[in-house]
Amino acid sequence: MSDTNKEMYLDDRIVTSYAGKTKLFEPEVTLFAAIKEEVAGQPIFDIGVGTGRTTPFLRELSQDYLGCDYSEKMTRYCQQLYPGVKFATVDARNMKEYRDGQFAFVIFSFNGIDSVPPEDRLAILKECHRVLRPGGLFAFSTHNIEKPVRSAFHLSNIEFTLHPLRMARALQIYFAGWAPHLRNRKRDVFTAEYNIRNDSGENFTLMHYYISKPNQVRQLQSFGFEDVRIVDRQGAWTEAATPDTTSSWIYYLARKRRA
């Protein structure tokens, strides 16, 4: 990943930020229900597993379960969390540590894929469906080129309330947030394909992946995927042609093609 990006996901902090969600997102409710009868009992990866927020809903689909992180902090508290439950520190640009179709259904959730340089996402989707047996889905969610970003200086950013210490703190966040975004602003990148975006994730100190949903259809079948299908920020089934300036980040299933 990025030397901001990776400064972030390495601090301690981030397991306290990522330690209290632990839900499912809509989109990931409409996946996880339409694959559930062809993953079933089948091995399961679970690339980026941050704080296990996805862990015990994939363990539902199936007890064959593998869940990894870069951050070998992550990993340690899933561990603790999740004991007897399989987890292991990995780099996703090279899983030489699995063999090659090892996997019914590898998944890369919550944006994990858009926190690294451009051709290290090329080396992960690579991976990723190296590992896959032929037929077999490979799920992620992607940030949404269509979705303006927000600078960290729009008022929006506030969250009011007429609570006075809650208000306090939230014009500190915001006030905090600006440093980071002028710092961080001056690395943005604009291509035809894609877009490097400094947005508003931990408080504008990180820098993002953004892709057009045709441009990420393609992206994918040049690895041999196929059948791709998109799940928007709702949770609704969607179309590539589809304009969509709403989903800050959208999902997206496809399958390795069948030998």
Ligand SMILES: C[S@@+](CC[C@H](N)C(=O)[O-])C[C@H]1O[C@@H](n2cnc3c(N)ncnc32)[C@H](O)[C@@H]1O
Second form
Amino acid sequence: MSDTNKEMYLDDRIVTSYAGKTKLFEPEVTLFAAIKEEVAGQPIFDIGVGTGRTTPFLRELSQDYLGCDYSEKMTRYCQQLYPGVKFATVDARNMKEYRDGQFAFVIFSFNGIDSVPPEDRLAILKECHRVLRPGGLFAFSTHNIEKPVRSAFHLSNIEFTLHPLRMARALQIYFAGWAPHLRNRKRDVFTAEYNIRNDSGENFTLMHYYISKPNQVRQLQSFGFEDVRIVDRQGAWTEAATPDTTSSWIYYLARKRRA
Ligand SMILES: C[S@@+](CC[C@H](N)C(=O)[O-])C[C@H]1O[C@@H](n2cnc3c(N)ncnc32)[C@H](O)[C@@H]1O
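Switch from the form predicted on its own to the form predicted together with the named molecule and give that structure.
Everything in the complex follows now, all chains and molecules, and the chain you saw is the first one.
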């Protein structure tokens, strides 16, 4: 898995597509309600901030807020949208700009961590752990390996409607996904620990990491996180052992172990 995802995140069309998303997802509503008292007024680090979807909600929790992204197109967009708020162009794989234990809450929302190759994901987890203070909280979402693979050719990718213009557009989008999928699906990887899949994200232009809940919990624990809590796509707290074949992605909340 190379950095082709990064090229996509530097594309103006992707920036525009993310800029259209302004609401919290259900699991984030659940998570933010759970952590709000603990992180109120504390330093918050919003990694892979994209076009700043989470920024106003996190700034409601604390004005001590910093957003970063490795795509300067994204950070430039955020800076224009929220003048006076701090944003930086930084790659989560190496966040040497930030001190050990600098933040009370670190978040990498909406599966941004799934964009990098598997070994780089481990580097990101290490960095997130490092910049958190002992006892600090880390939240992120990641794709769910239990959700069956769906190719671009699957008719369920079409958003059927009786409106003729919208239906024409839906068909255009459906067929536009075929070429990138034919190109990218050769790069799929299936291992016992994780999958790398070319999925419907940005119409089959991206490759994403998928992992099971038990393996994700183990991965977090191996980096020194504990008290791992899990929220499904519908926003309900769930357990690692509970099967879930419907959530395309799942949120995790973990605490950095106190020494
Ligand atoms: C799916 S978008 C989500 C954007 C935003 N967080 C949201 O929830 O709407 C993932 C974001 O993560 C960023 N990203 C991916 N890998 C990154 C890395 N290694 N370091 C920093 N940002 C990264 C991408 O540029 C992109 O803006």
